[in-house]
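Okay, so here's just one chain, in structure tokens, the form predicted on its own.
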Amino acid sequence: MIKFVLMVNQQGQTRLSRYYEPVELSRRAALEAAAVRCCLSRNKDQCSFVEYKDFRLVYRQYAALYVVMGVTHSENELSIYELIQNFVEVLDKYFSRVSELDIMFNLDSVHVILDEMIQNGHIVETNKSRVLAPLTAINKMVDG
């Protein structure tokens, strides 16, 4: 099961940030503070998993974000890693190559792209187009 998804820039700033378990609000910035310092320090060369605390984080950097997952034991890490790429590519459709300021700047949109993929902890959707498809739509009623 996913507990959590961040993305983060390469300062360590946390531009989104999507819980699927209760976390107090008091835990969360040192809970986000301590996974992305734990990912942010490893070198290219190491793995992409990483064991922290009762929890494994799955992370891939793409220019200067991190996408960071927090997984259960129980999870395949190689599925995460490629839902992380999956999830990456749905948002270069929607926005044409995704930058930083997309991710700010619409953040709402992202949310709906996550949360059609991803619902309760658990993958939903991986095609592109079906997780597209309520942005389309409500795009389309706003233009139209």
Contents of the next structure:
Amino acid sequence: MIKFVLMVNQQGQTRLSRYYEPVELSRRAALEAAAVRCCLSRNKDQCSFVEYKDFRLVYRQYAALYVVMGVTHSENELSIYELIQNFVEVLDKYFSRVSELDIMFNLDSVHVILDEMIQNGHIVETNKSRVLAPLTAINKMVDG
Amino acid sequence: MPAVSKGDGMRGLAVFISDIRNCKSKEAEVKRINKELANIRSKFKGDKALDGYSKKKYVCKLLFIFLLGHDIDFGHMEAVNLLSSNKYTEKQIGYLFISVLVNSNSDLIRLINNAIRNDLASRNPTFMNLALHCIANVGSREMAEAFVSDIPRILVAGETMDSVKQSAALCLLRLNRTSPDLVPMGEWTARVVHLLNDQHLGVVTAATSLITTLAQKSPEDFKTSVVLAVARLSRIVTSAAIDLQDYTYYFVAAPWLSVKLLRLLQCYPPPEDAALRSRLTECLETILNKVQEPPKSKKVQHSNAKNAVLFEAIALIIHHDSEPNLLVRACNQLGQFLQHRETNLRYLALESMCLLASSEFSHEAVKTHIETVINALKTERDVSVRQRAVDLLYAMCDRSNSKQIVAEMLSYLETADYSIREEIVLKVAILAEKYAVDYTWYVDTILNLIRIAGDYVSEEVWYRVIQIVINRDDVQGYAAKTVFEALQAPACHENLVKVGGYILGEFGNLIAGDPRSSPLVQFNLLHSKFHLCSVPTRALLLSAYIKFINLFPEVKGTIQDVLRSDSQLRNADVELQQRAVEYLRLSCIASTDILATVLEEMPPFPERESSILAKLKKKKGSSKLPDLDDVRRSVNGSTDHAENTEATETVSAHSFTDKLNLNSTPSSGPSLLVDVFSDVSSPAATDMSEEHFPRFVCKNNGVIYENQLLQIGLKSEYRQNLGRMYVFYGNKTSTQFLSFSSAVTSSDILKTQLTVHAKTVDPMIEGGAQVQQILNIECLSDFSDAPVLSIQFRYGGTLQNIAVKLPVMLNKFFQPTEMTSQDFFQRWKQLGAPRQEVQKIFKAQHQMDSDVAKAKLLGFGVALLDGVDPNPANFVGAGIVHSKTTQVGCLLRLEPNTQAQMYRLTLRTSKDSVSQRLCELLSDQF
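Would you generate the structure of this protein in the form predicted together with the partner chain, following the form predicted on its own above?
First the chain shown before, then all remaining chains and molecules of the complex.
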């Protein structure tokens, strides 16, 4: 299962965090810092899966932003790697070319999208338009 | 699609975020956040009702603040109120706030449950979805109790909307994980399995996750899912992508679902039904074929998605391990990936191939890739890939290629990354032993290991080489000659001195005929290393000297002079002084016959599983078993311990031969620093580190703290109410630590119960160096708190603060007490007052192994009494806790119930606070 999803930038600032297993607030900061350090210390030649404590980090870099997922060993790494891509593509579609600022200023929408895709650590939906359906509905209500 | 931020309502949010981004310092940021929190608090408390947008804005701000690492202690009630709103936007924000910020034991759960109940009954699919998401994400026991009967009904009801079914499936999965006892099985099982046939692939995806989890727990009940999963998989892999338009990802049909179905099939053996089996084989072949086809897209996403399915298919093929044809094809495919330009593929291919190597059908096929793998070891730029290459070499090793593989690993070891050295050392040691045809090769290999990576050679490894040399007389002469030669090197590793001292002490006579290695030359050689060695090694060397006196009467005088010197007889170290005094006396008064009997050659060790293998298993076990990190650690600790007690038993009959085990009390395991290279990388923390604290309840030595810069190891010994702890601070960097200081602090109460006196340490630690600090400890009366070691130093300009909870616990002051069954019961009755007894019944956190439990109890400090309890599976122990003021007798009984995976622990002591504390400490260990 997926233990957490993080979006962090190159300065090490967390832009999104979602935990599917309870982690104390004090440990979150440490965990997030360690995850960022781990990603930043690696270059493009290195593989995108890193053993970390008793689980694995799968990460993908988009410009200055990293998306990191912590997964148990029972997950298929490549499918998680592409799940990250799919998530980012959904964000891209919704924000028409997503940027770090979009994520900061629309944290609620990003959460809704993530919740449509992953629930308590398992993939629930991968079809982009179905993921966006609730948000599209809200925006229609607001506009109309 | 919407613009970045809409309307005026969000301008406040934008301003706030911009302010935070512009903050020049952490202090400024905290100040700005506090201002905002005050503002939001006043708005929530204000009389004016807030509109949806304002609420959304404030909740977004709170989420943002939470993300920056600040606790949010208000707003929960407002969020709960939002749940009952009829406006979708408000409701959605309420749920979002709750699932991010409310933990499962919040006292608001009852209120939240009410809102959820209303939404579930609303028949509005969007509302139902929000409610189900919330249950799935919070998933507390109370929620499970409230909704466990509704969710299966929603899941299988015909009229439920697809998206609601998806949420319901994952919701049930969550409740099954958190409260499995509440989730009813049976009636709806068949209908859940049938969801695999659902028209909607989103529903199938969610259902597959659910069924996989349930099938792992009760495979019988979900057996029928195999047929449906194969059918579904077959439809996906053979379909033209066009049929699954919505779920096609870069021209790959439903990759995530395929992976999940293949994972579900791994819960079961290969299907027995021939038709079904051939259909599955056909699927797997199609997946293998597709990889060879020209790609439909040049995009990396296309090949990744395709390969994700491929790797899962290979995992299934390996799991079934029944189709030689498929196994060999899988191996060939992975072989291609070994040279792929994508690092990710090379990594995964190495990992999968490791599993293939263990199948009899594909072992030979894997072996053909040996050159590629060795090349990967030499050229890969990523340490994690190299690590996989080492794993694979280890897995593919057999008699035919062991010399080549061991030689390659040894040569890699010279430049290997520090993080994986210890593991390579263990692997080389095991392979060398397992495939040794002649043991001279084995001895050479181990000595090479010590030469190349002495610091990483753990005790298990050098114990083992000694065991083997002692058990095989054909190699003893060669071993003596080889260590003698190795010791000639001007700088040799201390581990080599240990092995050399031991082997020459036993078998030096076998090479004494040669004048170049005459007894005196041997002795002088060993003694030239003496002054550079640590106390335990010196103690071992002293034992080697007394053995020399027996083997070579001609050097008796020389050795006696050495023993008689002030540096030995008046050595500040008690152990060394005692050995010098006793050995000297022994050599003076005992007759040759007595000397020969006392110092007889060590008898062969009983054959048993290599302790190195056990260690490696444990090391590797961790990476395969998720969520078991802690289990592994403590099992690791205690098994070291079991080894130790066993070793003590083996050698204790021979009074002067406890060289393998220099720690005299059974509670101090030989695990000092063995765990140093375990994959624990705690991030630099300024809060108190206590994660390793529980590991020290039953042992005295090991690593208590480690981060990127510093490693703190402990070695401690206790006698009655006094203790001494050696704290080793290792600088892991190449830069010096300046203004280093460390002090021990205790709470006011603890100060009256325990005194800890710390000697001062040098304020500077050079890069790579280790310094030692001695703590003298005295227990004044019983206590339950623990002292804290605070460390401060300057590294590269920044001040580092570290606080570590010191593992000084009440049980350290135990003295084991042996007593007869009659005495035991008499005292047990005397301690019958209600508060003197503390009992705890608890679930086993680790595997219930009686040897491990025994080792832990011994490590805890009590004596184990055999034949007292009528049930041999139970443990009964006794001991006395010493403090300055009192001595408290303690009796304990541990009753394992393997069927229920439970333990019952009963403690009786004459003081209730002691009973209480000991029970707390011990019950966490099982």
